[in-house]
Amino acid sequence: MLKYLDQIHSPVARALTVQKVSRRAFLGTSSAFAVAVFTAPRAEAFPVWETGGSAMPNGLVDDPMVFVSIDTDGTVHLVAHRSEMGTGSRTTLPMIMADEMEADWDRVNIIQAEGDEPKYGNQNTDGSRSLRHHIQAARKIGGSVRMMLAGAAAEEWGVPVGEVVVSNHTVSHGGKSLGFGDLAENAMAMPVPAHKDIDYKSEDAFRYIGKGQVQITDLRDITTGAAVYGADVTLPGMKIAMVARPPVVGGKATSFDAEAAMAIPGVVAVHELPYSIMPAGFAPLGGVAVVADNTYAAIQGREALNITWEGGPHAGYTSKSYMAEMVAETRKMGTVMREQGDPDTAFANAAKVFTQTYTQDHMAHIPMEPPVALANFTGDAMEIWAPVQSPYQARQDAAKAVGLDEANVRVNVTLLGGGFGRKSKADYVTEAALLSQLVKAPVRVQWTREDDVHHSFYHTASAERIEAALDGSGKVVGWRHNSTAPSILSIFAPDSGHQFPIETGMGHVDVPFDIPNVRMDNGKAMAHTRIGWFRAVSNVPRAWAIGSFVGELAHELGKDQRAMWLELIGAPRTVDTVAEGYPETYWNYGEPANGFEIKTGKLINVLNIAADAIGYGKDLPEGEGIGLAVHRSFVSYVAVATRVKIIDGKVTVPEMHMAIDCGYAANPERISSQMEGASVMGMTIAQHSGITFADGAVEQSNFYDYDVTRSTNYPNNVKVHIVPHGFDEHSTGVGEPGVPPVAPSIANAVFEAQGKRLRHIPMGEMI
């Protein structure tokens, strides 16, 4: 089996490594040192590093044998086990290993891991957790290698190991020195140091960590066109497939014209794929596939099929009526998710009750690279190349679909041209696996932009009703929030119509306002399409609603936005989740309370940083306004201050300031980049993202009717402010937390500029 994988893998996979050699080929041909197994207890050097990683499927692996090898010429090979979609984890985690190891970054080669969680630990690149879960594991790996190199040198020179210095790819003692490659063979025989004996570097000794000087490894290849994405991989004899999928989830083809498709020059086969209905996890929708010698023929063949579709159980799904039903549901008492104090009495005795409802359409991820996968099934084995966020899940799903043991399936991860959660659901990989098995040749399944828009796992639609009970002085003494939205859980289990703790823990039950009487409830909304996680997930509708409501409440009470936020948050405190009525099932992004508590002082701090930076409170010309919003998600704290300018009725955004507290900033360059990207996606969500359904089918198709924020309206001035922390503050999430506060900050700014309140996203460009 391994011989087979080597034979078909080596010519292509070498192109997928950053420099010039695959790990498998390297280990088979060079004289190298690979460090032995290493499992250690928690690191006292970083006392708050404990995370929920152990609760992830297949947990964490901190085995240097898996992640590090050194060539005899001194080249250090480091394995990146997370997928790269712009977040930089493919660079940052190896960078941490290299720093702790004292490797010269210019002599480091990064190798992308295949999908193998028993070997590498959890590989699902989502939840903004790559760094926060693996930073200490990366240090442990690098530190153990450094000490083994030092031990090998000390033994060779006959000197105490404590006198040996490892620095910048060189091991020295007095006037003697050796390179990493010189010591590779002897270091291999050294015992792995016990965790307590690892001499971790101090923060002031870091060369790369926290400096922001290391660019993403693939930057040059990406900018010059040399980077390898899913559609760039080819194999001899490869076929291209296009699939006509049911326009309605759960639908089926009742008739199609295979002969007409086969008449197209270049078409070699037509196959009907098995259909699925919810709950089906990440299984493909089914449909009719046209397999051809080239993409054009496959597209033409698909168009010639002339399919008649049966709608299935969701054929009546129409967004307008469904949204009205959800709004009506928010007016009822839903399932209570959190209750504190006596909200019924607070509202009954209130001098005034202020209420608003905020809604949001479904959203599609629309990464610039649509889904694509290449599979080569050879009877007893299969190899796959694809841009996937969860390669091991893709491997398991594909193996099951074609009846292979997963040990005989390999998934190679290419660069992702964007992901945002879509590419953790690898239905497109399973399609390629099934078709390669049927065709008995390598098959690449290519999705078009229309396929991606029509057949995604959509971000949930939502209706959010918020009520504030005010006493005679205008103080908020009661808060009720009904959040109604179809659940992600509906793709995995029979649909109850209610969200589950992971969703309710995202900006709903965890609102950290200092209000004595609180009730959060969840209304019922049955899913009629595939619901999937999307960048920032349920934080998007909750931050949209709460942030907008705070802006409206400020206006209602004659206060400015900052004062309103500060009043609701209250004095800096660590939230006591038990005393404040959080449910026992409260989900804190998979992290323990110790070290990851909700600290309202951090919310206050980022709010003030962003507001001060943009000059909140200053006089502005007519038609301009500044909006504020702040939100905690993925155990990070983000505030956004946006200045809008209304030009001929169009909302433009000339300036935005984003402040983030993400604990220790291990790679400031990537943090700034992620926040800037979040500003683009947040603006897209605010103004453009809206997937609607009519008779069960998606109404949008491409960028002409499902647009994104373009350079013509991207802020000329986006400033990212990173709250500095020492290494004793654990790194938290970055990839997703920047998105949720953007839309409400824009809505609040529009109101300040024009006096018009927008309560639905997408808001549109024109007001």
The other form holds:
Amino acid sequence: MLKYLDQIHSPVARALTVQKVSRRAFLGTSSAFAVAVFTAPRAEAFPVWETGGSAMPNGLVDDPMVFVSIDTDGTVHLVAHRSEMGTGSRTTLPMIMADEMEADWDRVNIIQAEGDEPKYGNQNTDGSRSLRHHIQAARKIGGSVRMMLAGAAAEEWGVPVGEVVVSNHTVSHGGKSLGFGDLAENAMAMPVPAHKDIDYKSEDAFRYIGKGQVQITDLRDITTGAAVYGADVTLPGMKIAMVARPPVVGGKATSFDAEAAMAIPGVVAVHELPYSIMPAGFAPLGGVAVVADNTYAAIQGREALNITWEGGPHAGYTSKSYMAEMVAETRKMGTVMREQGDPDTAFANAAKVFTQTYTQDHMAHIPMEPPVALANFTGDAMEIWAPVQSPYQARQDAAKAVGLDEANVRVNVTLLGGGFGRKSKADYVTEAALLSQLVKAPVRVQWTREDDVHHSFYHTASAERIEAALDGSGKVVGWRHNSTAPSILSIFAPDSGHQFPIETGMGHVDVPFDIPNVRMDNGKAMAHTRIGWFRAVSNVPRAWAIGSFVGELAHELGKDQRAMWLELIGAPRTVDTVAEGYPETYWNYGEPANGFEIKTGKLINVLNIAADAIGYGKDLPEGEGIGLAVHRSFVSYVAVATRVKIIDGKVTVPEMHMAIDCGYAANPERISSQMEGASVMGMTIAQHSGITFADGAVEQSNFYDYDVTRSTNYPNNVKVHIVPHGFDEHSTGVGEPGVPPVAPSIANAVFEAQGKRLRHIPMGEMI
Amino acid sequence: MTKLNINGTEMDVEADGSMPLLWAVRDIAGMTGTKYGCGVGLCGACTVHIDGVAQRSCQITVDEVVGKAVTTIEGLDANGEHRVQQAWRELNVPQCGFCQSGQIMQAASLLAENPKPTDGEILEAMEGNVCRCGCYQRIVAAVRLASTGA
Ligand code: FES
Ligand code: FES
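Would you mind generating the form predicted in complex with its partner chain now that we have the form predicted on its own?
Complete assembly follows, chain above in first position.
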């Protein structure tokens, strides 16, 4: 169970779920920590490196007093402050703390943090950042507590702390030993050591870190139905609400039949919610809410509303013509984002220019758990339970909506039944808050799957046009890439039609090829729906276009795909972003250049691992083909080698190899599971995921017209190859970077298998 | 008021007879292991057993299960140690976990009916259960493990 949920039936009991060890003023010096306390091979304090984590809102917190408490029975409570949506961060970060602390994982209890960034540091679970930003803090928290336990024991026994041994939940010296519980109170009153004074475990002494034998913390609850997601929390007197939202963003209801809805047994109220239009951040769309005693009554009540909608300024949005306009835009010179060398001359003097255009429809995240939230507004305070990726943001948004100070609003994070970026944008939480305030009762807002498909913050639709200038020998001497897509920025600020650095940094300006003359430009595309980030974001259309283009270029030049990739990447180098003409605003996933450079040797390495593993170049039966793609995103490097087999026109994937370099691999088992998941989501993107608009409204509704990869045709025999590194190779992203190379590797394999080139995703399951 | 037999217990369920069993189980009986994922019979998140056979609880009404035995994930095994649940744990199958009670109920029903399914039979039987996180490789391996012990 999520431990804070004990409070649900008895809100006052909250503080009792953890036996708090009081924080005391720390007296004395930490000289006790000048010597080692750990038995296993001793290591120095690891050299701290700077990450983008300190620049995130509310930064990083590494205070063990915030994250750790120990009961007198020895139970170690560790706070998980990131949201769990399937990546495993709720397991992996506490696992790191436990290992460094020498706590026995079987005696660890995980507490889910409420949304409180001033206390816990940044909690925005997004951007593949949890390990990348918090791994050092997790080690420091664990190491601190181990030192404090040793210090308390040394004091008690009157022995030098350097002779005290801390191992597997026990502290000992000679024949004497004490459990963590015996020492809890005194240990937690010891001064917290500084990083430099912590005698960290050496990597070969890790029990859990880097091993992968630890099962996810919610495994038993998930398999017995006891795991608690957003819709699984109930409060006495709770009502369920369904909201009819305007089909077109910015639209309004012109009439509705509240009486008909109220006539449904169980319906208790109908309320119109305030409307919003972009840019409105994560504000709800507005609409008409039906509040009822149970979900079924709310559904029936909503159906009875018989609403007439007016469309508003975006009612003309139609994907077919919009896509044609975007493709036309890619042929014009857009805003130049990066220029290197002299591309105009290179193209003017080229022996041949090779050009292709690739497109992608919008996508909706459709996490398995549709958006849902419970709010209990009680006049001067409010408590919320919701599956949210960014609980502190949700808390601020909800507080503002109901006119409360955020200090009086608490957001409890349930498990997330998937997120993929949708649950960063907590419009559904604000809806629950507004409705609870209106009906003066706890209200759960439940979205149906249709609501989710119709009212998402969609992955952008895009057109990407790439041109290569070839010299007389067939060498690529110039590269132009126009990317045109409506921008995420349009939900936050008046729309310029242009992308901002976070988007252009995702595979557009940072194409790591060694080509002397380069221009990246960005065409104009105004947003007519809410554009939001979706797992891997702009990397999806960029990797799709670039990866497919490399495959096409290889064919054009009579090379194999691997040779083409290797030629374009060139000799291994650390990209000098200044010399290569990157914009001053270049966004490297928020990371400082130092330690997170673009290293093309890593691209080459993962490409070769995946290509070798699949036996690239071997003879294949008729109807089969292998495709390769490699892409850097979220500071990680992922190559995908896919074998496709076409059976009666259906594209199947009997084998796939995914090679990832994500720096230090703290939990290889969850990295593999993320890659396996990315292979499936990548195949869904390649074959199924297309959201289109007609007259401003989404045309798809549910799995019958917005389907996903299923058990009868998923990537089989997915093998994940993780490049091994020591801890000093900084951990980078895992949740997202597996996705982008999958679709182009499939398209390249389809071409090899059948000679058919697909340039639009979704490409369909049948070719 | 309708009398339903859920997980071996007779319960008075105060629900309209036309209410989908899914909502009666969740909202009225208060058992939340059965999940809503689509409401149209296309995702399998709501899978329960009716007289031992997997069915989508969003597609069957309260009236239709009167006199039948409804089993939800909470009642699959009193100790949560059904061999399918064990196999799921052994292979660390879930990511977000939201689809998994439905997957487990579907797999348990398959194996009850066909203890040694072929790979093809496993894939067919599981096709209606979506996992958006993409755990299929482990799901299929876990069904095989529960079936054959390897
Ligand atoms: S909720 Fe019943 S099949 Fe999806
Ligand atoms: S584990 Fe997330 S949907 Fe299956």
